[in-house]
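First comes one chain, alone, set out as structure tokens in the form predicted alone.
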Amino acid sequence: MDKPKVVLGVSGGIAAYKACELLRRFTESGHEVRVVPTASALHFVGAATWSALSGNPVATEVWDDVHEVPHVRIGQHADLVVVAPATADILAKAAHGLADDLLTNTLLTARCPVVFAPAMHTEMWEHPATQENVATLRRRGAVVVEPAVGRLTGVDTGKGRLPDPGEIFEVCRRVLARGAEEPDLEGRHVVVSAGGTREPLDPVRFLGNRSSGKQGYALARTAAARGARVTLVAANTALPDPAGVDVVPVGTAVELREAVLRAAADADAVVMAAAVADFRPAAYAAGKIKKKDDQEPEPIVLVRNPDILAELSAHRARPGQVVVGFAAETDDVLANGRAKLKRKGCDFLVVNEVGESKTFGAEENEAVVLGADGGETPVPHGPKEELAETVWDLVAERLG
């Protein structure tokens, strides 16, 4: 089979050096990559570097190899165009259809999916002109991932940092997998919870679970690749922030409830993939609980945590909001799942079997998505991204 053809556009920002890592991810995973840097980008990374890493010649001018008509052919033959970093200047040119160099010509001729990964100072990102340009590009079907929050150039810190190249690659991989399909979650705000809550016993110990957060993160990445604005409420994970996703870290079930309800206020869909503790200790010991010789430990009294999924379902923050729950079961999986779906009142419930060597921490999953209308959608064993695609297919259909 032919290798997927990717055009990597690089515009003139200090984050251009990070695009080398993104290029490596593409080439090592079997993609054929053509790098198209702007003249400004070459002040940060030279053409020789791009050529050596991609294995292809680097053209920067519409006048190079004119007989091959590069300003038309490069975009026509691409399966994906990704611009990383995308400066405020390149976003403005793309939104207004300007074509004064090879990269902007390529963007005009491309009929494949296009992904922009912006990187700039916070003030530039938040400027109304930039926001309007981003909105225009998204309306036209481009995927513009939200920049990350962190250290910028100099001493500045804020929103505008290029997301982790590995996470940009994951978004591109999902966009490529969908092919020419439109980003059907464009204009939607979705909330995803992930990870496992921890309920403290004392300053050292806690009650927790085995959830790694990988399924929730797959849901967040996939939603971002489909054009959604994503809020990820993450409980105790060690995973890198997905590109284009606003991450809200939490610890306990009570903290997760507060964060999810706050984010859900204007959300079109909420997917509760986190493993939320059903119980927490009734009392918290201010000092470490000591082991005493010849004495059995005092019993730990537990109290119920709030039922976040049932609360979300019963009190929808807006009409038509879609609520999806997850049920991790160890036996009678479907029977317990159907009972839980009815009890919780959500629209869909993703039911899977869990255990020490099943699901938790793995890269794959297998599940059945139960619908409140009686529908059943089995998802065979495979990457967690495939389950995420199925969930968003169902949510997008419900949202219309």
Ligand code: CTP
The other form holds:
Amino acid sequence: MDKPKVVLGVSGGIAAYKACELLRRFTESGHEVRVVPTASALHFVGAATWSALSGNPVATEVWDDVHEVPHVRIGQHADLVVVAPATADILAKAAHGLADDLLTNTLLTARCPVVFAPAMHTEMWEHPATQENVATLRRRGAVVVEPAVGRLTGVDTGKGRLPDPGEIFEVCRRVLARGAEEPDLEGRHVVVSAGGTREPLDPVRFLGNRSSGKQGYALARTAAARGARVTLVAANTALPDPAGVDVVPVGTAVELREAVLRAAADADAVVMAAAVADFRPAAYAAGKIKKKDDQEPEPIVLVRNPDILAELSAHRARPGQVVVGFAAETDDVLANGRAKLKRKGCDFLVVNEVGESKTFGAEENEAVVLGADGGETPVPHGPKEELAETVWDLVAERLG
Ligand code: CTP
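Structure of the form predicted together with the ligand, please, following the form predicted alone?
Whole complex next, starting from this chain.
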């Protein structure tokens, strides 16, 4: 099979250096990449770098190798065009169909999916001109990844950072895999909880669990790739923010409940992938608990945490809101799963077996999705993304 052909457009922003990592991800995973920088991008990263990393010639203007008609051919032959970073200027040119260099010509001739990963200062991103250009591009079917929030050039912080290159790569991989398929969660708002809660005993100790958050992050990433607006409520995770996803960090079960209920108010679906502690210490010691040589340790008294999944299921914020739970079981997996689905009152329950070496922190998963209507969808052992896609298939079908 031919290698998928990717055009990596790079426009003139400081984040251009991060596109080197994106390029490396593409080439190392078997993609043929043609880099098309703008003239301003070359102020940040030179043509020699792009050429050496891609193994292909690099041009910015339409006047090189004119006999090969590059201003038409590069776009025509691409399976995917991704512009990262995309400046306010390139978004404006793309939205208005200007074509004054090789990249803008390529964007006009491409008939494949196009992904833009904008990066700029917050003021430029929020300007109505930029927002209208983004809306125009999205309306025409382009994927415009939301910029991340964080440190910008100089001392500024805010929305406008280029998302992690690994996350942009994941968006591209999904867009390539889905081809011209309609994004079936377009216009939907979905909420995903991920990670594991920590219930503090004192300022340095907590009761926690071994959830890494990878399954919840895979759910968030895949929902965003399918066009949804995603709120990811993340409990104690150490993973890069998925591109274009609104991440709300939380610590305890009570904080997670508050954040999930707030986000669920206008959500079409809520997926509770987080491992929520059922109990928390009844008392919190404001100072570190000290051991006393002549005394036995004090027992830890626990109180119940709210059951967020049961609450979401019993009080749907909107009619038709789909609620999905996860159940990690060590034995009698299916029987326990069926009983739990009934008890919690959700629409679907993803049941998987956990143990010392199973699921926690792993890249892969195996599960059965139980439906309240009696449905049973087995998901064979595979990447957590595949399980996530099955969950969204079922949710999208239920939403109609
Ligand atoms: N969950 C929740 N609130 C809690 C505990 C769990 O919302 N206080 C959610 C989890 O996010 C998950 C589902 O409920 O989606 C299953 O959690 P689990 O702890 O396995 O179920 P429990 O009801 O605690 O059952 P058991 O302890 O008997 O396994």
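Positions refer to the first chain, counted from 1. Under this definition, the rigid core comprises the largest set of C-alpha atoms superposing within 1.5 Å between the forms. These numbers were taken from a predicted model, which means no experiment stands behind them.
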query	finding
Large Cα shift (2 Å or above) at M124 between the two forms, core-fitted	yes
Displaced residue check between the two forms: G154, CA, 2 Å or over, core reference	yes
